[in-house]
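One chain comes next, on its own, written out as structure tokens in the form predicted on its own.
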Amino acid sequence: MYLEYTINYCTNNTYESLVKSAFWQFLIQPETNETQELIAVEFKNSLNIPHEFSINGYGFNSIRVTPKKAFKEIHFYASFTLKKKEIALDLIESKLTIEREMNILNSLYFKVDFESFLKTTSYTQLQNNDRNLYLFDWSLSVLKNLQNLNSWVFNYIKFKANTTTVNSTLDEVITIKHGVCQDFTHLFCAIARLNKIPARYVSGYLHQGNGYFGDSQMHAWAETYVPSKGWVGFDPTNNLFTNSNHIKVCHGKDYKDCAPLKGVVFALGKNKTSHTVQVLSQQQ
């Protein structure tokens, strides 16, 4: 059994003065992987400016737009259709002993293989006095520790829109104890990496029909590498393992690698941008 999803993405941009030059890169197209298959893609804009598809540094699809004429207003619209399998979660504990798991995490080969997702970034930086904010219990397995971390982050931060921005640091989030999915994910990744577990930031879409919390534009969650199981998805915003409601677009070290829209606009004065995302599902 699988779900068929249709995702409608819109962004509207208006500028106070004439824009003479601009460049945008959209990282919004769902990937095809072992749990989801992209069927159809539609992308257009109100000025009929040509666009091109390209691959970013992590191997994910991006859409680039470079206007060749001046404008004061532009609207982008994308529609994606895909099939998503219902995932049978493997929650059975690893056959590896805890000692063996620790040996793997501490091995030089493991650290080299997963270096990118063990590094601290500006978004996943914990202050010295916050490094003991949550402690792993190494009498438990890696998977169980991550489940407990997922629940702890869910309870530590309260979901509240507009309390943080895309530039907010973990120090700010920890102080106010409120945030959005990006903040939950950065805190989860920071603590996982502190405990030598590779963690990557994932950007995508969330079907919120079951009452889940998520951003109005795109959702964020984490994937961690568990010895003998591979990459396992955790959604600390909703205290869940990721499943058929989560539609992956890309992953990276943090939000900066996965920002849905990056661009440079040469114009004076103020501008206004708004986004809407609609995720529709139909069981097949």
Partner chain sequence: MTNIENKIFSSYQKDAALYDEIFDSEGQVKEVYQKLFSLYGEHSIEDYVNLNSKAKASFFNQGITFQVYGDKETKEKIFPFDLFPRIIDPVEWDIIEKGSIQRSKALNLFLWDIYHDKNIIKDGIVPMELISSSDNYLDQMKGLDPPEGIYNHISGIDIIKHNDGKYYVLEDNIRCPSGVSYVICNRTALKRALFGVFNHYQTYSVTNYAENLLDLLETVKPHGVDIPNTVVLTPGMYNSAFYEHSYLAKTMGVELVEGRDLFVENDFVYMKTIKGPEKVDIIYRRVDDQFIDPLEFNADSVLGVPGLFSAYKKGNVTLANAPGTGVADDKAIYTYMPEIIKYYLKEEPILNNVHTYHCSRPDELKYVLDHVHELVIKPVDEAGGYGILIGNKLSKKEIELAKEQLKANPRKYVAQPIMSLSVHPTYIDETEEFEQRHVDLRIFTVLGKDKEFVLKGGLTRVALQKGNLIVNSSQGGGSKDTWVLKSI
Contents of the next structure:
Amino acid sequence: MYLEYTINYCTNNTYESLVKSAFWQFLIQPETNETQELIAVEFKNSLNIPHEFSINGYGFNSIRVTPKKAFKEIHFYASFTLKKKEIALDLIESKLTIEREMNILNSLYFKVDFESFLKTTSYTQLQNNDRNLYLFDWSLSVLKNLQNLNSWVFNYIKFKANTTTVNSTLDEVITIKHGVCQDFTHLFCAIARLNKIPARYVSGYLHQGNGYFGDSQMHAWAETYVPSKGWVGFDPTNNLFTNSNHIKVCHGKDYKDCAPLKGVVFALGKNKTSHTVQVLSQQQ
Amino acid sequence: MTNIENKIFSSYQKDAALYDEIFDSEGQVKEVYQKLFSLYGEHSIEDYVNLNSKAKASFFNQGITFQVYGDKETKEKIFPFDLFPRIIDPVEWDIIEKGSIQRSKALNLFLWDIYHDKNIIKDGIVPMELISSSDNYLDQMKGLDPPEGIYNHISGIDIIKHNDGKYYVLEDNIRCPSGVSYVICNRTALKRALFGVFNHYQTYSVTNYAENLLDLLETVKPHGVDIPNTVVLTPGMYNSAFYEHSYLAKTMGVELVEGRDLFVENDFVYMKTIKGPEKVDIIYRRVDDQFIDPLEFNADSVLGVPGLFSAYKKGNVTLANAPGTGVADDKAIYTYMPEIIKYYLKEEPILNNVHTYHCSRPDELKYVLDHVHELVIKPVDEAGGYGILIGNKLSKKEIELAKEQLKANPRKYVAQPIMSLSVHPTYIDETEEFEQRHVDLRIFTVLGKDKEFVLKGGLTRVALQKGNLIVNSSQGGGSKDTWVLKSI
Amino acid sequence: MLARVANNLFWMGRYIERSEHIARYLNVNYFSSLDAPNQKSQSRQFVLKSMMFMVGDPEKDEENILKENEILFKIGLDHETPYSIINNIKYARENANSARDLISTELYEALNKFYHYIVNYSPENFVKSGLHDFTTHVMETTDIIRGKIRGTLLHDPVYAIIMLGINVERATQIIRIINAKYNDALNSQGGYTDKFSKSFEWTTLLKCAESYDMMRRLYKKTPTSVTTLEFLILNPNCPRSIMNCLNEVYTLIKVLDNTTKYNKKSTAFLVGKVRSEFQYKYIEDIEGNFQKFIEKILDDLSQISLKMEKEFFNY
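Now show me the form predicted together with the partner chain, since the one above was the form predicted on its own.
Starting with the chain above, the whole complex follows.
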């Protein structure tokens, strides 16, 4: 049983003055993994500049565009078709004892192997007095604790668009207690990592047919490494395990590693960028 | 034998506490320097005044200068050059050369390991925090195999001679070590000024650096390239080392490019020539990691090439040195060098390391706080001699201030016993006399595929201020021609 | 060769050449005005205005009295005026800096020494008594530098590009000088004796182009408007003539582009076309319609420069 999705991604960039030189790198193409398979990709832009498919520094698929002539306005349009498996998460409590799980989390090998997703970054930095914001209950399993954390984050922050920006730190989020998927995910990752559980930031698309939170842009959620199960996805914005509505593009330490659009644009004056994302499903 | 009545040394003051490179503890001239000493004695001090000003003018006219930025205008300065060469005998050189190769190889294996399986950390030799907390550890380099497994193609290892007469390594520079052009310019300048002295010594030439560098770089060409196209990437002519970049490009016979001369298409790198795009295979880059690719690192960089890192990751271009080498020349890693050498090479270190106290360890921090006056305190991540505190030069108030700094941010500092750098007779402008000045030595080592090269010579840097131990050019240091003898 | 570096070398050539022409213009005009045969040509204001006209910054207010010190400083050693000699030399050296790996040490050293000499030249001294010394030094040193270019570089595309810069600039400067002196000749027309065609300014013009002696040798008569213009514009054997520069440019561009295909978009094609037009011109056609001619040739030269930029220096 699988679902077929079509994802339409559009972005419009307008500049006050003529842009002589620019480079863009898109990180918007869904990856192919055990639960999803990319079938078709279409990419266009309003200036008909040729594009290249490549990889970024972390090995995820990127699309690069470099215009050769000056412009003031450019639109990009991408469409991806993919198959997604229905995911039935195995929620049976692990056979590992809590003690055994703890031993694994504390072992040097484990810490070294998961070093990237255990360290604090500028986006996942908690101030000292916020470090006790949420405490784990170590009489419970890692998975149960993460599930509780997921609910806690969901309740702690209210979803509200345009209260935070892509540069907001956790400080600001904790102060205003409002935010978007990115802020939910950073807070979730920060607390998981404080508790020595590897957590990575995931960027992707959410099929919103079921009334989930998110806006008409890209979505973010987290994956944590549970010793008994491997990587498990949590969507703290919606208080869910990730499921067949979550279409993954890439992961990293935080938003910075996953920014959907990176541009180096040599232009004076102001610019405007807008994105829209549409996820359509067709049950097969 | 020794002509101690030497005119030009009649007023040379010898501080008994210091290790003098040319006079032994009895005040006698050491064997290797004897001929030179008497040859120099044939000249009067007026000759040196004259030669010195000629040498200066020659550097200035050749444009071998670096820029000093002031409020109103930028000034051009020459890197002061001293007329009295330093001599290293073949026995000592053998140790230095072998030791430098050993260190460079160990650093290279260390870099491979920490960007792959991290066995040295899993085996508990080097703490994880040193790596994961370092800004110079690049996650993008994880699992990436640089061509032929070489990371630190070019290393500049700074060594000194302590008053026990032994060489110690002070620092490993494996990002973009500079200074090699001065080694060659100093030789040229000394030859012009005092050609006669060269007839009396069998000295190794230093002019073969560029050809060896190119040869070795070509051994690490990307897979599938037949005759590689090499370039030198410079931040541009306003960079303080621009002379060196242009010198290296010229002597290697390759193009000197800036970021804006290069572009990436379908993950291959090209340069824009008058005949259209030309593919580039090997980039000897003198641009720091953070600036090489704005799409991957510092987005504001205009020095880099968008897409360069992807081309590198795909194996289509060689970068020398590899990105992310900076993690291994961190001062905190330095202190683990003896263990690193033993771990990878199963050998004893040939060159000594200075004992280091880690302020991040509570017991060692305590020792440091109690002994600030007899230690050198260094920030772990500053280059160019900035932020270094020398304990015995600090006032009571400054010591207290230093202690506060250490307590506030212990991870940021390491401390070492104050090493007494050896001294060497150096011509001093103000007094028009030869005086003792502290010197160090930078050794240039190049690693290629199954091959290595050490430049037989090196940059002897001189602290021109009396008693000063910091020899960096940005801190007012000069340099000397350095002779490695083929035989005594 | 990198396109950016080629561009820099081209401009290095242009700036070296430009500084020489400005220096000579100052020198010749100033010193020949001192004993000029008519009052107008002797007038200090006349000379200073002519200098400003030549560097492309003409004084618009005819009543305005220019101060000699200020004008000399402005054109000679002022860092603030883009056309000053000191800035031209500074730009030349900066351009050379970025191409140090391609040019000879000897050439670089000569240019570098020149730069330091000029930068350290005292402005007070210059405006008071150093005009001759300073401008002579500039003229002589640019000659030395051109000698180093010819004598120490491989005669390959690097050389061709520098020489292209020199020749394009030479043609441009000669035209500007002709224009300035033509203007002076018009303005200095006085009574019946000071007829335009026999103006004293033609002699000065030839001296500004270092071509007086050879012109006398060839024509054996006092220079007139027709003979002077013919010599400086159309005579292919006069090394400073526009014709000669165009011939040089044509030969040099062939080093960069040696195809024989018909390609009307190439720089070589344009250079060839302009050159051929010149080769068969009558001086009378030019004299009758001088302003139009000046505009046309300046436009042709800048088109050549633009085309080169597009074809070779695009980075």
